[in-house]
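To begin, one chain is listed below as structure tokens, in the form predicted on its own.
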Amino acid sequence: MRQNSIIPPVKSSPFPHVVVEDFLDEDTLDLVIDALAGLEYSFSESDLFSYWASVKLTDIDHPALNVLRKDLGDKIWRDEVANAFKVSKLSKIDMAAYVYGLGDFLLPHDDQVEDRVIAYSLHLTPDLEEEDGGSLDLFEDDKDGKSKLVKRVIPKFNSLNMFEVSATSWHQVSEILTDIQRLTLTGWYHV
């Protein structure tokens, strides 16, 4: 269950995003990452990006997923995400988990894709540090269109990370440099 349940306030630059940290339960946080543990993965790979990719947990019946997908999707909870971005009502998320691996990475890229409102990665790999990549990078458009990196997230374990998806919400996940595997249980809240 969730255990952090407070959303601290929106920073603004370069768009709306937050970290909400200590996200679940230590008991919930175990079930979810034996689940994911055992689920398949598939290889993804292009000139955009490389990882690997479970299929999407939306409609997987496994108890620790269900209660995952609750802690995200629960009225209150999508209530109280719409109201610290000042958007409309969320009505429904969905979710898939991704490791990244040595020398995996995603390209800076905006997720406005069908409705997605706010994106969110909850991070599930203990002491990830700098030195070993994989953080979530985000880029600010100056005047003449052209993009800069302005704010490195690195993952901390357990923490849920939030922003607006929005034409200006370029971010990347910068490569994984050391041999480690990062995995996240990432999605989108519709409207």
Given for the second form:
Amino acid sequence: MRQNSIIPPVKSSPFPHVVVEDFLDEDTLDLVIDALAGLEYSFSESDLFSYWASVKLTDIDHPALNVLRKDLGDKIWRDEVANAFKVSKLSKIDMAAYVYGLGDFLLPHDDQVEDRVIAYSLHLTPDLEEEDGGSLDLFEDDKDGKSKLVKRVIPKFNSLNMFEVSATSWHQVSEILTDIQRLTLTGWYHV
Amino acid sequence: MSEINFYYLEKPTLSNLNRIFESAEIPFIRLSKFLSKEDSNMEVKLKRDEKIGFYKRNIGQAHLGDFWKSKDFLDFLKKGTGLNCQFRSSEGQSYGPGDYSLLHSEEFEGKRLVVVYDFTKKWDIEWGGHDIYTSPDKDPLICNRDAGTLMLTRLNEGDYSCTRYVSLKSESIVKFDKVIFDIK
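Show the form predicted in complex with its partner chain, please, because up to now only the form predicted on its own has appeared in this conversation.
Expanding to the full complex; the earlier chain stays at the top.
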């Protein structure tokens, strides 16, 4: 179950984003982490990224994942998210789990794919520190395509990060520099 | 002026190169110790070149200067690849920790021969920084760094190349000349 259903004011710079801390209650959190530990992950690598990804979790029937899908995707919460970002109604969500290990990364990209409105990631690694890498970095770009890293979000355990997907929502996951495993549940709210 | 290793100018070698070049899925040759005399200007000033979502690197003049337009090199290209090439551009590039280029930077490119001459020293494969070449429905070609090696790759429209992200743990930098020839 959601422990925290209050979304703080959305920050506008460099693009609309917000962090909801302590999102799940402890019991749900334990069940979700257990469920994710039992999944198979396949290594994916391209010029843009290097990480381990689960299959899409949208349709998997598992008690913990069913609860999680409800917590992240029920109408009450979708309306809260839409109101917080001042966007039109959000319909469905998709979801997959990602593990970043030593040397893994996701280079800057804007997430723009048809129908995606809000991107989210629920962070499930305890005690991740700045020295571990794996931060969510937000960039500001100018008209020449030059970019400046303006915000570094160190993923806090059980925090839900969300941002509005647009042509300026440039972000990356910085390289993992230690043997920590950065586990997130990530997906998008769609139109 | 730099000089090509005599071995690569001998008829049997050139004929072999032609055969190897044509037999690869993505036509490619990799020639180590390509130059017997390397007349490079490593003092060339490279400037920052960034476009978010495309590349982050340094670029400038080619370290081997006019060698890439020299008759010796053009003759070698013709005999070694069998292609009728026309020089388009040359530049020096370097990639430090955190730098990268992405494949889609080469969207809208036509048929071309990509020539890379590597100056990268003391490289650990775990730092990334290798070159990647892709062509639809073919396995990607991965070229690891190796100082003194020349790599020739023929790419068609819809084929791309890039330099893979360099780890923040890298203790050296990737450095090479990249030369593009249009294929007639």
